[in-house]
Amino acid sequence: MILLAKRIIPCLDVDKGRVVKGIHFKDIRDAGDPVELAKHYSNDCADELVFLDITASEEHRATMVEVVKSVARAIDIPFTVGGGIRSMDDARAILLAGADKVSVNTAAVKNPSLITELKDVFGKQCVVVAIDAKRSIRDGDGEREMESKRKRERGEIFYEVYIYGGKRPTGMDAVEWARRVESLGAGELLLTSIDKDGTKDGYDLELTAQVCKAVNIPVIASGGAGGPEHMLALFRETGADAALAASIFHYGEYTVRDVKRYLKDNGVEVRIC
């Protein structure tokens, strides 16, 4: 059996033309110029790049097409763009600007048929559905930690889908939504744990494992990477096809090559440049 190489994917969260990074989708700080960072990651053996215009949906505007064009010209690896893509015309503009795939989140929740439309016109391989999820209690009564523990034991805690850059809860179960978007034609999922985002204490392995078991399309796991050991745990304990990270790469703690050497040394199949 041929083992497919696991992918390591840096993420550019872009706001007002700059790459930024936060914790739990908040406390945003500057991380650099998107074109320069993209060029660096392309040269550093990244398998793909994800570009997310993180305020486009909330601000009800289109993705920054000119920035996307500049990034596309600077790299020679697959490139996924999301944020503010609400229609076929939006997606077409992003693909014509140089992206290989488009990622939809808020628009897919509000209009699920968009997923199928994108698949029918551009092909399944171009359609990524992003799912931002957070642990929630079904009755939402905000009980104490001990009560929450009891609820978890009774199975009343679930992963809730959030939209508008992680700011608005939907009441939807992330695992059920993952199954549905696959049936609608998504070719890949970008799964982000809001609880883990920016914490650097590891991916949400429970969330990722549940979603991976529920679908038969590739899953990119995001949120919580603090080092190569977290990516190793992700690949050993879940069916994730790719690990996405931002902070550890943007601020020079690790390079993509560092991560890949560590994974290779620990038995994970990765592409080595």
Second form
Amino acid sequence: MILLAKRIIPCLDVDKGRVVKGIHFKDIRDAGDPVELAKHYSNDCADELVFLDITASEEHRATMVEVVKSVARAIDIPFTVGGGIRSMDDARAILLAGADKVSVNTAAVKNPSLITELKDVFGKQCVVVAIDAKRSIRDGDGEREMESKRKRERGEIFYEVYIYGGKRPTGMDAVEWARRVESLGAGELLLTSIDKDGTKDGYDLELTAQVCKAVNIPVIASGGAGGPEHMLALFRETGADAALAASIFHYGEYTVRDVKRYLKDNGVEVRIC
Amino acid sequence: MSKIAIFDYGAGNIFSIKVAFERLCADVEVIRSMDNLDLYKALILPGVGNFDPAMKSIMPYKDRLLEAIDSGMPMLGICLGMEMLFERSEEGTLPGLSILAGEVVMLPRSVKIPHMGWNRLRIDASSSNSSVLLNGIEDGTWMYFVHSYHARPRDGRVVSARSEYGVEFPAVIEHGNIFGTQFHPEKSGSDGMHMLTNFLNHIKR
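Next up, the form predicted in complex with the partner chain in place of the form predicted on its own?
Entire complex below, previous chain first.
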């Protein structure tokens, strides 16, 4: 029996070197400081952190490298950096600054060989491919719900890969894409349900289960976390290795420790610290 | 003579291990040559890269390294840095440092490779008393692993903790002044930092 701990991963959005989304903790003086927050979550028993650089403009790109260096100095758990990594040079800068993994999304769709190059140079343990997926119907849109249901039964609903931060559909099937990125050298998947993101009514269990069955690399599920019970459902009903969440932690609704205690009490193997 | 040297194979990120020691207020320096090894109090072989390129970068200094070890210099190998202490590895074709007897083999095909994530240490009551690194670390403590190969020492007595991932393998190795961990203490939260502190306390004496 393989018993790696199921991981709980807070995700931080960084814009021009500052964490965005309202965050207020008693132990943090500067709520926008990535280092303060990284320390907070590391002390709260987070297993790993994900930093997503949402900076739109190119000229602030170098800021993220500085953020990564400061975070690496401050914490003693692994962390992944994603957002805006388009080339080997981008990835190298982030990894040499102390990140453990880089996550690629749009760049991987546009240039899948980037995944293989990253694996060859840095090792597959450094390569996370982020997949943003949304429930779609194969042809035609504006279907009524009944229609959709019938189509779904006939298997015509699929999970479509979106790029550019969930703005542009690609026509690609997320499960197929997951298989492909694994064969190209991805070491891990960060799977986000666009439908569920921000809803707080639970992870997309069907999407996650399908992707987990299709690949033999770890899957981090993202989108929809509203409480510990959603993480429990995720780990009970899918093969997910990790649960990512943002707002439930950032707004102080739950601590990572709360979530882990709940999971442990319900028989999920988690790292308690 | 109070500095700790971290040997850089020139093939990966050693920032994390360096800053981990700095957080513990240790005086560390990254070196690319072992010509002046006698200037340092201890040596760290970090855990990044692949077996052959790393061996290639260290081979010119092998005699110098063995001398230092014979003279009692404490050495800590992390992950790949520990694997290099053995005679050979399935990851490469070059010989290892042969400081410890045994070989390094791939994890079983039955499990997801690399073994990446938090896994538990299994510590025998007997070794927890005598171990330097495990002082204050409980059986079942979680550590962060990222590896595809594991050591198979000829002498089981060098193993002070094990972990299991498809197979039971050595997670902590101690033999005189030679120390090794298959996991990354610098990424294992406060328990990992505790083990690095144990190492620092040991070399202070």
